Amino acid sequence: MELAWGDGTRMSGEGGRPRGRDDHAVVIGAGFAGLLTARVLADHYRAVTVVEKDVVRDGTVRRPGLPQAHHVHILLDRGVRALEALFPGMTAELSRQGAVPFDVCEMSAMLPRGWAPARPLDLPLTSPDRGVLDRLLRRRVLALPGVSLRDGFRVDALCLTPGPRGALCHGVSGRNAAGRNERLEADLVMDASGRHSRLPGWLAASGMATPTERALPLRASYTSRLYEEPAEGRWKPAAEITQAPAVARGAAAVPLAPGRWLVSLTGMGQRPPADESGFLDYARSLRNPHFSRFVIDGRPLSDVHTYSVNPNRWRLYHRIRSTPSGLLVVGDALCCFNPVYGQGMTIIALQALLLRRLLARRQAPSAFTASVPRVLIAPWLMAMAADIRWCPQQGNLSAMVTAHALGRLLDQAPADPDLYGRLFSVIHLARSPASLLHPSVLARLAHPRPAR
């Protein structure tokens, strides 16, 4: 089924654009990465078709292909500003849906060695309902001229043609909503199908080289429930941070709308229980007492939902010499991160801005593959440093030394507000990791103060 919702009204900054040099782009996946990518491509292609295996309607909020929508999602300040650049007015729309920003210092945050300092960091977070966010983005994207959605379409293969300089990808084939085989021709195919992307298998089936991967054999699990805040309650956002290898349990609680709070319990290498008593017992096992109060005092508004994922995987497409031209990979299909650090959506938004800059300079789309590692490398190294000690057999000496240093920083953060500010500014992608190499930081690590 082909859909083009919306009244066609052009939002400020989204219309009046010159059409580019190509006719048709196909985007695989109608999730966050796919919608942001389609928004960028709409400025440069006469037609953009987003294909999605799920059946999606205008009001769809929950769908089978987005099980993580039931759990806490965070947009960092850089992610919100990127969304606003792509979709002017989106910040106000999110606010009307109840996703009001709050500073990190407003959270009751338990670090591995004590409470986070109550120091304003000017690092606002926004906690949208993931399904609602996708619906807002979908409506905006499908209101753009030339953009359409083919829902219920399952891509099964790439359309490839050999050439003197390597293969050319000129479309996709699969089964449409009526169950019939169909082929979609395209000048560009973008794989935005998420962490379960089947692109390596499609390349292998066509006799093409497949990317090597950097990954950790780590399982992160989430169990979440939506609660109504009691009338007399004064809840505030809360977090408990995991740390390898000793602190495997964590949690986050954020407001989705006035009076509606989402509580996600997390486990590294373990799954928080999904039954009533087990959920409460797990919350009570945390050092941050706010989580048991959420569960005890709040009125449940949803079932308990669970989700497990293998985080931290980077498929190195930029190192394949024979990647078909006309094919790009974006979002979690390219590189995915441990959701516990709340960086994923922001990093995807930064990839969309990169693609936008490259196309605005009239560079070939293939420049994205060579350039995107610059967006990924810093958060990837931080994620690896944070998680490698869950899987020490996977780390080399350099990785373990970096992990030890990061652990020391996190240990000292409760007793050192300046260090805490530097560290979390890096985690929030607001400062370069190089800021942690400042002589004052290294001196404090050499002579650490006892954590509170």
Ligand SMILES: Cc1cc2nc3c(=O)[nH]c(=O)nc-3n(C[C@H](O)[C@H](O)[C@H](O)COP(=O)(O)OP(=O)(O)OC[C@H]3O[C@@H](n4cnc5c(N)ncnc54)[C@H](O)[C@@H]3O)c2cc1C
The other form holds:
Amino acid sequence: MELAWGDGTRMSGEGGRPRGRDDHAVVIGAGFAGLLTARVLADHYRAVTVVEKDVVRDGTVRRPGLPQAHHVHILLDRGVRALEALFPGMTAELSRQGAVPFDVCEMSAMLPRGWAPARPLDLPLTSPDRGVLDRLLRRRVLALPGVSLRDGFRVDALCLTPGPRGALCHGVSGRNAAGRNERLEADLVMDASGRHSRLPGWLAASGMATPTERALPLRASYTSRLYEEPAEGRWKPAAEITQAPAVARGAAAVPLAPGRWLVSLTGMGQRPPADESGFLDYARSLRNPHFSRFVIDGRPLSDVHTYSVNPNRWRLYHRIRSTPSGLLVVGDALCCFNPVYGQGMTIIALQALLLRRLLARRQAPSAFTASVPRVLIAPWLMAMAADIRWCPQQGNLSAMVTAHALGRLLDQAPADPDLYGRLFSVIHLARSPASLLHPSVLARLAHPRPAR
Ligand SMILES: Cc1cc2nc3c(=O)[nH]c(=O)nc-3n(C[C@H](O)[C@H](O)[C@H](O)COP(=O)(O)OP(=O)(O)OC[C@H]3O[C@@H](n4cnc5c(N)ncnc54)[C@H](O)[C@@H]3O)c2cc1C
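Could you give the coordinates for the form predicted in complex with the ligand, as opposed to the form predicted alone above?
All chains and molecules follow, beginning with the one already shown.
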């Protein structure tokens, strides 16, 4: 199937280069990263083709390539602002679709050593239905001149040609919606095919160097269900925070729209059960009593969905001496984070803004590969510091010392509102991790405030 929006750019059949145009970008994947990247590329390429293996209709909200849409997705304030910069009016559109923004301090959040202090933090959050968010983005992107979607098209190889200065990537090939093999020629290929990206295998099949990976042998699991709030209910957003190595069970409950709440139970190295009684028992086993109330008092509006991922994997493409020119990697295909920290989409939005800045300065797209680690490194080190204690055999001494210090700060947060504010501002990507090196914070490590 072939769809075209905007100026109606059409592929020219086999060979696939838009007629009369020589600047064509192909984006693999119509997920969050693919759509944001297409938005940026549309300002610089005369034609942008987003290629998606799923069949996607205008109204599609749930689809096989987006299994995480059944689970809680928090969009941090920094991510909302980045989306607004890329798609003016998006915040208003999200609230028209029912998204209910709230501040972190409105959550009943259970930290590993007690309740989070109820102090205003000015850290607003939004928890849109992930499928609805993608539908909004898709509509905005496909309305841009020159942007089109080829859905039902599974990319299974790159088109690579050796050249005097290394290989050149000049397109992709795969199986189209009619079941035929097809090539799409392009000047730029962006891999935005998510955490299961097969790019390393495609490079290896062509005899090219593949990236080394940083990853932890860990599973993060989600089991989620949608509930209707009872008429007399006064539900508040809720969270239970995991902490390595002792607190492996966590949860989050957020409003997707007024009266419709998504409850996700999470497990590090364990999977919350998907049967009715197991789901309730797991909710009851949490220290935050709100979770069992959601399950007991709410009316289920959906089946129970489960999903497990390997969190925290970074493919170090910037370290490969010669990646093919004309090929970039973005989003989870490049680096994915433990979803329990709620940072993934925000970090992708920051990658899109970086690409926009580089292209606006007329830098070659390849500058993105060299620059993107600057966006990733701080959240990556924080995620590693939080998660390395699940797999201590993977950590060196300095990683374990950092992890231990971070654990101590989190332990003190219930009794220390100022520390709690600093810590969560860093987790929400609102402040640099360097702010945790402030003398007042270091002093608290040495002399913790007594618990209240
Ligand atoms: C359970 C869970 C909860 C999460 N919670 C949060 C949260 O609270 N906050 C947050 O910010 N982030 C969260 N995340 C992370 C967030 O979902 C991801 O960071 C984000 O979806 C990644 O977007 P992406 O576009 O890179 O990949 P994806 O969303 O996975 O999109 C990849 C797309 O590529 C398509 N594709 C794949 N292979 C091919 C191919 N060969 N040919 C054509 N198309 C292909 C897929 O069908 C898909 O549409 C969560 C993740 C999970 C798993």
